[in-house]
Structures are given as structure tokens and as C-alpha cells.
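Consider the single chain below, provided in C-alpha cells and representing the form predicted alone.
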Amino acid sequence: MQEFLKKPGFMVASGSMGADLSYLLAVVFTVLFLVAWWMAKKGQGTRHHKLIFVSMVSMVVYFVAYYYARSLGVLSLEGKEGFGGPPEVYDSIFLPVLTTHLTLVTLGLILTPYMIVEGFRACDKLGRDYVLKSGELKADPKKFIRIWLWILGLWALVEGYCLIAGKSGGAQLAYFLIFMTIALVVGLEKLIEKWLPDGARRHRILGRGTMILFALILCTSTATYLMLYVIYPLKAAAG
């Protein structure tokens, strides 16, 4: 898969197949999310539910495979992104934008399954239609303990694999931060329950915030792509 992603891209001469596919799909997924959000605003709950579910699951599957194949998060810590611009631009502009992008992507990948699960919990299925239900929505405290244990167990397995496979310290730190963020988000659910006890209102507010997050991901993705492959391509610097 890595060889395929390294092939010349189809959008710009200096781009790669992986970079072009990543950016193109980021645009596609963002448009799908906005369409699904528009459906929700129009009261088309069932169509919103189906489109957001399919698009979010597809996004998670693709981007997990993509970031794992390219190890972009680890590469950014090691300074191997292929940036061809001057060091001062890299330090003051490119690296902060890339770090922000990776942080937003991590939050997006966490909020995506959360919103899917919360969406199922916050609605009723009346015949073939999904309808948000008003009323207090709380989770069983025992479930939180089991979820935290699962997170801890998965993190231990991943860290064990990193040690056996001889992964770099940057890779281990990246995985630690990912699992720590997931655990914190799970813990924040209790605060969210107190802040937004009504399930329907919670889903609407958090859904709006998630859509804004995806829009910011597209903005930072666009900036990163332009700096890497249009403004400061590595080939141009080497030539």
C-alpha cells in the first residue's frame, strides 16, 4: 500500500497519490457531512441518520488505514514530512498548521464514533423513521468502568507491540496521546450529561460542534496540502 501511496499524484505535478487521495476524500467527506447536517436542519432525520452513518464509518476506515500506512503523525514529530520551504516558514507556519490538523483529525476520529453511538441512544425508531427523543439521557456508570478498562487494555497491547517491533519513541508517544485523549473524552461524558441532560438537545449542539470541527479539518488540510505540494514542494527545493 505504501508503494501505491508514493506514486505520482493526479492533482499537481509534485503531489503523491496518497496526498491527492487524502485531500480529495477530505473534501468529499466534509461535503457529505454538511449535506447530512442540512438534512437534519430540514427535519429529515432518517436520511440524515443514514448518510451520516455511512459517511462517518467510511471516513474512519479510510483515514485510520491512510494515517497508519503513511505514519504521518509520527513523521511530523521526526521532521520528515517532505517540506521544501525555508526552515523559518517550517517552524513558524507549517509545523503549527500540521500539528493543529493532526490534533483536529484525532478529535474528529474520537467524536465520530461518539456521535454515532450518541445518535442511536438519543433517538427512537418509529417504523422506518428515526426521530430524536427529548428527555434525560444518562449512561450506566458501570459501562464507563468497562470502557476505561478496554481503553487501558488496548493501549497496553499497542505499547507492547511498539516495544516488540522496535518502534520509535515518537510512535509510542503518539499512541499514548491518542489513547489518553480517548479516555478523557469518555470521562467528559459525565460532565456533558450534567451540562446537557436532554438527549435531543445534546445531539443537536454536539452535532453542530462536530460539523464545525470537520470544516476546520478541511481548512487545515487544504493549507497543509498547498504548502507541501504547491507553494513549497520538496522537488522544487531539491532542484
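No experiment lies behind these values; they were computed from the predicted model shown. Positions refer to the first chain, counted from 1. Note that the rigid core is defined as the largest set of C-alphas that superpose within 1.5 Å between two forms. What changes on going to the form predicted in complex with ligand HEM:
- When the chain is split into two rigid parts to describe its motion between the two forms, Phe83 and Ile182 fall into separate parts.
- Put simply, the small part of the chain turns as a rigid block by 14° against the big part between the two forms, using C-alpha fits.
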The other form holds:
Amino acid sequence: MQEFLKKPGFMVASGSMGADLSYLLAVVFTVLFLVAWWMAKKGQGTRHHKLIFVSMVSMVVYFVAYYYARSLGVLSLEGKEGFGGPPEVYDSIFLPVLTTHLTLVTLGLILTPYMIVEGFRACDKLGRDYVLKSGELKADPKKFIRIWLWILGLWALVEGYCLIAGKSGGAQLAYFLIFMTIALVVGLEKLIEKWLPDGARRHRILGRGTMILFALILCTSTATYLMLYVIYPLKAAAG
Ligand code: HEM
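Previous: the form predicted alone; requested now: the form predicted in complex with ligand HEM:
Following is the full complex, with the preceding chain placed first.
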């Protein structure tokens, strides 16, 4: 896998297979989300749900596998040595764009599962169609506690596995942070319930926010890709 991702890319001369493939798929997934948004706007709730579900799940699976295979990704590890432009551009443009991109991706990874779960909770199934139902959408406090206990239990299992498999302290810390984030997002739902009590309205407002976030992720990944492989490729700097 590592070798395959390092092969020369197919889009621009200085790109690698990993960079080109991940950028191309980012474009495909974002277009699918925007089509899903358009379907929702046209009132096609069920088609919207199906497209979003399939594209979001495949996107998360693909990117987690990709980042894992590239040990946290070409972009996140791309320090000054991977950038062929002047140091001032690296500090004042490239790094802020990359940091914004990674922050947005992290937010997207949190919002995506949240929105999928919220979508199911906020909908009624009328025959074969999903329809957003208006009215207060609140989770039972006992359910919250049960979910937290499940998260705690799963985290303990994963940490136990890490200890047995002799994984590094870094991996254990990463899992701790991941589970803590999930627990915090579940807790955040209590605040969101107060802020947007109507489930349908919550879905529309946060859904639009999520769609805009994905469009911004595409803009920042395009800028990063262009800077790394088209405008300031490493070979040009060396040659
Ligand atoms: C990441 C996940 C999701 C996002 C970002 C999202 C986003 C949106 C947005 C932005 C709208 C409002 C469109 C507009 O008026 O501008 C919407 C409507 C809707 N969504 Fe989602 N959604 C997601 C998941 C789901 C899921 C999982 C379901 C069903 C199980 C669902 C069912 C619906 C329905 C039924 C509507 C109303 C369509 C209508 O107006 O008739 N959504 N969604």
C-alpha cells in the first residue's frame, strides 16, 4: 500500500498516486454531498438520506484508511522539506491554509456521524419515505448515561487491547482523545437541544452548516494540493 501511494501520480507531473487519488476522491465525495443537499432542497428526503449515508460512510472509511496507511497523511506531515516554495510563503500562506484544512477536516469527522444519527432521530418513516418531523427532539437523560457507559466500556476495551498488543503511549493517548471527543459530542447534544429544540429545524440548520463545511474543506484541500504539487513542487525547487 505504502509503495503504491508513493508511485508517480496521474494528474500533474510532481504529484504522487496518494496525493492525486485522495484529492480526486475528495472532489468526488464533495460533489456527492452537494448533490445530496440539492435533493434535500427539492424535498427528496429518502434519496438525500441514501446518497448522504453511502457517500459519507465511504468517505470516512477511505480517508481513515488513507491517513493510516500514510502515517497521518502526506499533508499533515508535509513540513518545510516537502514544500518547494519560499519560506515566507510557507509561513504566511501554506501553513495557515493547511492548519485551517486540518481543523475543518477534524470538525467534519465529528459533525458527519452526529448528523447521520440526528437525521435518523429527526425523521419519521412514512411508508418507504423519510420525512423530517417538526416538534421537540430530546433524548431521555437515562439514554445519555447509557451511551456514556458504552463509550467508557469500548474505550476500556481498546486501551486493554493496546496494552496487550504493546502499542505505544502515543496510540493510547490518541484513542483516549478520540473517545473523549465522542463523549464530549454526546454531551454537547444537551446544549444543542436547548439551543435548537425542534428536531427538523436542528437538522436543517446544522445540516447546512455541515454542507458549507464540506465545501470549505474542498477549497482548502484544492489550495494545499495546488501549492504542493503545481505552484511550488519540490522538484522545481531542486532543479
Ligand atoms: C451528514 C449527514 C446529513 C447532512 C449534512 C444533512 C443535511 C441536510 C440539509 C442541509 C437539509 C435541508 C436542505 C435545505 O432545505 O437546505 C436536510 C434535509 C433533510 N434531511 Fe438531511 N442531512 C444528513 C443526514 C440525513 C439522514 C441520515 C437522514 C434520514 C435518515 C436525513 C433526512 C433528511 C430529510 C427527510 C430532509 C428534509 C427534506 C425535505 O425538505 O423534504 N438527512 N438534510
